[in-house]
Structures are given as structure tokens and as C-alpha cells.
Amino acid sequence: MAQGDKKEIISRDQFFEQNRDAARAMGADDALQRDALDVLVQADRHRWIHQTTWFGEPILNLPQDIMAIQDIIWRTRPEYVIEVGVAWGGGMLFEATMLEILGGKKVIGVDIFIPPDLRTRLSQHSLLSQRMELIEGSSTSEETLTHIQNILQGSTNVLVVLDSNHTHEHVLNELRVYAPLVGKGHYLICGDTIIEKLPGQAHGARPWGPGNSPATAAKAFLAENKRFMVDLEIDNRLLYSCHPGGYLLAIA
């Protein structure tokens, strides 16, 4: 910049519009997307996806996806977050932190097994602990769904994050039963769609893999349920993500 020249000042709206244009270009850059996927595949061999923590608990998500979920919670202000697949509890702690800041009500964690020591650790976070409720049981059982509905009390101001068993059949069933809980303008996140792009048996002998994954379930779900669409703006800007094509926005 020559001496005396003034830097162009743009508005906040212009800044975000420039970002959206740049993200669309990044999403359409096939060579960059291939390079990014190669890095993710190579890094996953070193447990990259498992390295992130929140308040000391593993969150089993890439930082880019954590920031995307942060943005979703900020924009949509859900009263409730349903986390299907609790694992080490880091995801619940993160979501409870957001609800504590923004005034949401509760994070509901569902898993077929919740170790006593995890319950103990999650109970030691003061105000955050009061915003978390654990349900041990099948994510699609009538008992579990009735328990969830009793907590929601009719609210559809709900974010759902599905991250449990990753087979096509199980995920498709979860998408079908949790979709009615999500109101217009809110999100149903189909987790770990990246499995479709990873080498088969990347994490050992599992019943899921390419061709039998959350991505194939999401595709089948979207073909039958027109209330939801993939939020491509999120996909475009992440570059690295565990959930490509899995950020599903309720449009009706």
C-alpha cells in the first residue's frame, strides 16, 4: 500500500458476504478437497479425531466441527440439546457450557452404557452439571423416547446430535425417530458421515464402513424426508470435518 493510501473499510455484513463467497469457492475446489481428505485420512491413523478435550473430557470431534456446533447453538438458541452417544462426556460438557451462557435448558445424553465414573465426573461441574441429564438405554426404544419427550414438554426448539452406532440401518432409524423432535430452523446432525470416505476398517473390525455408514443413512433419509436439507454453507467452510453432508437443517 502506497504512503497516504487508506485501507478500504467494509461493513460487518460485507465481511461475512466475502467469507461466504470464499467458502463456496473452497467447497468447489476439488483439488483442495482431495488434499484435505488425504490429510484427514493420514492424521486419523494417529487418532487426530480423538485428541480434542473440553473441560478435561474427550470430545471425539474435530475442532472445526466443535466450532460449527458452537455457531449453530449461537444462531438457533436451542432450549434442549440431545446428544445420542455420550462416550466420555466431552460433547455434553461443551453443549452445556453453551446453554449456560445463552440461557438454554438442558443437554440430554443417551447411551446404552453410562459408566458410574462418568456420571461422577459429569456431576462435578457445578452449574453445568445441573444442565445435563443422562439416559441409559437404547436410543430408539419407546422407553427412551418417552423419557426424552417428558423432558422436552412439547418443545421443538431442539438440536439433535447423532453419534452412536454408525451402521446404515441404525442411523437411518435414529434419523427417522429423532427428526420429529426438531423444529423448523433447527438442526439434526448426523455424526461421522466421514466414515464413508475413510478406508474400510480404519478403526478395526467394526460393523460399519464405506457403503454402510451414517452418510448412506443420511442420503436415504433426505430422499424420504423433505423437511430437512444439508446446510452446504457449513460444509463449505469447514474443509476438515467428521460430518460432511451431515449438518441437516429443518426447513419446514
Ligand SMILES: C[S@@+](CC[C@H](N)C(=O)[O-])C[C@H]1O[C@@H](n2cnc3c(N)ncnc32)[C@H](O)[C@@H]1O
Contents of the next structure:
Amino acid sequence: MAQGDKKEIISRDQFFEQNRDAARAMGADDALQRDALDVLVQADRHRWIHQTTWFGEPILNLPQDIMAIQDIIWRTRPEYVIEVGVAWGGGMLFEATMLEILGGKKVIGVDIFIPPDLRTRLSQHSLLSQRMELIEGSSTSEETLTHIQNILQGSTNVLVVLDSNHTHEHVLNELRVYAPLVGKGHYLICGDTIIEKLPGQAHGARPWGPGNSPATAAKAFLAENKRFMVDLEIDNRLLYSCHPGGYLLAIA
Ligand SMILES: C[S@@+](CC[C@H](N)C(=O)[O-])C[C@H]1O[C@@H](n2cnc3c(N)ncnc32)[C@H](O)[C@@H]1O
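Now that we've seen the form predicted alone, could you pull up the form predicted in complex with this ligand?
Full assembly next; the chain just shown is listed first.
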């Protein structure tokens, strides 16, 4: 911290404490939050959320959220990450990079449709390819869940990212069936809660929208499951996020 030509030395802990206080104030700054949401809504018309890539593969997520997931993986060191909804595979590839560096086991990707060229592309990333396993099927089917449990072998050192069909009913179902896989201190990310705040027409012909979204599902889930809470510290510091109120931490 420069003060005139003198430098005030603060500890790393103090640095983080100052950041936490500042993020809390930012989270409570309604005018700034409104402006940020306005930018997100306007930019959504230009496919902003679709512009991010990891090692060449699209991730349908904002860089802010990818940094948040990076921080979660660093802090919680999951053995497994379950990416529910794979799309182009960039999210899986990013998580596999983290596990490869930090010594985790596998990223399990679940999608109702896995085109052959996605399998081919994800198989061309040398060491990272060995860290990824794809399961084709609906995220909530018994077959898919049994397949996942066979891989986990009882481990609850697990991060789950839910990002598939975004209707209230489907996400609530996913939250209920994936929650038991997540141990204390780990995260269940309810993706795309931002849908609740985007104008109805932004969703085109899709069955979800405000009032029928991951945010309404997360609210219903949190009312019935006291083992999880929203990690507001993450929300506070992101400002731009696809998953506000969706970073759910297992506290028991
Ligand atoms: C938003 S994209 C996933 C984006 C990806 N997580 C990322 O970060 O790049 C949603 C994906 O969910 C898949 N999906 C839709 N319904 C599903 C279901 N019932 N079970 C599993 N996957 C589903 C779609 O095929 C699509 O690829």
C-alpha cells in the first residue's frame, strides 16, 4: 500500500481480510450490482457467456465463475469433480487441468448427448484425457447415478457442478440426488441461477425462465436441506456471475 513515498506493509492475512470486507461492501452496493446485472443482460445478446475457452474448447461460463471454481478446487482439493452438462467439454478440461496439477482423481462428465467428435477432441489432451470420463445419459436416471457411484467408490471428496436442463423440476431433482455425493466442506454448484434475473425473451424457446429456473430450485432445495448454505463470500467478490446464490457449501 503506497502512502506518499512510504510503503505500509500488511500481512497476507490482513490483505485477505481487507478483500473480504471490500467484497462484502461490493455485495451490498445495490447500484453497482444493478449496473453489473445490466451489463450482463446487455452482453448476453452478444453471446458473452459463450466466449470463454480452455485449451481451445468452449466453456459456457464466465471467466469470473471459472476463477471461482479454480479457487474452490484449490481450497477443497476434491478427488472427483462431476460436471453435469458437458456441452463442448471446456469445463471438464479445465477441471481436469486442476486435478492433474493438484493430484485429484477424475472429472466425470454427464450429458444426455455426447457426440463422437466431443469424445475424440477430449481424448487428444494427453495426460488430461486420462483424468476425464464421460457418461452418456440423463443426469437423474438411475443408470447414470449407479455408474457415478461405481466410479466414486464411496468417496465424498467431491465437487458437483450442475449445468444441464435448467427447469425448476429438473434442477431440484438433481440437487436432491447429487447432494448426498458431496461431503462436508465441499461444494454443490447450482449453475445458471442467473436465468432468474434475465428477461424472459433471453431464453428463446427454452422451457426455463424467471419463475422456473435453477434459482427457484436452489431456494426450494435450501428450504428442505439444512446441510447446505449459499457461500456469499464467493457471490460478493464475483460481481459478474452466472451462478449468484448457486455456490452451495456443505456445512455438515
Ligand atoms: C449449458 S450446457 C453445459 C455447459 C458446460 N457445463 C460448460 O461449462 O461448458 C448444458 C448441457 O446439458 C445437457 N443436458 C440437457 N439435459 C440433460 C439431462 N437431462 N441430463 C444430462 N445432460 C443434459 C445438454 O446436452 C448440454 O450439453
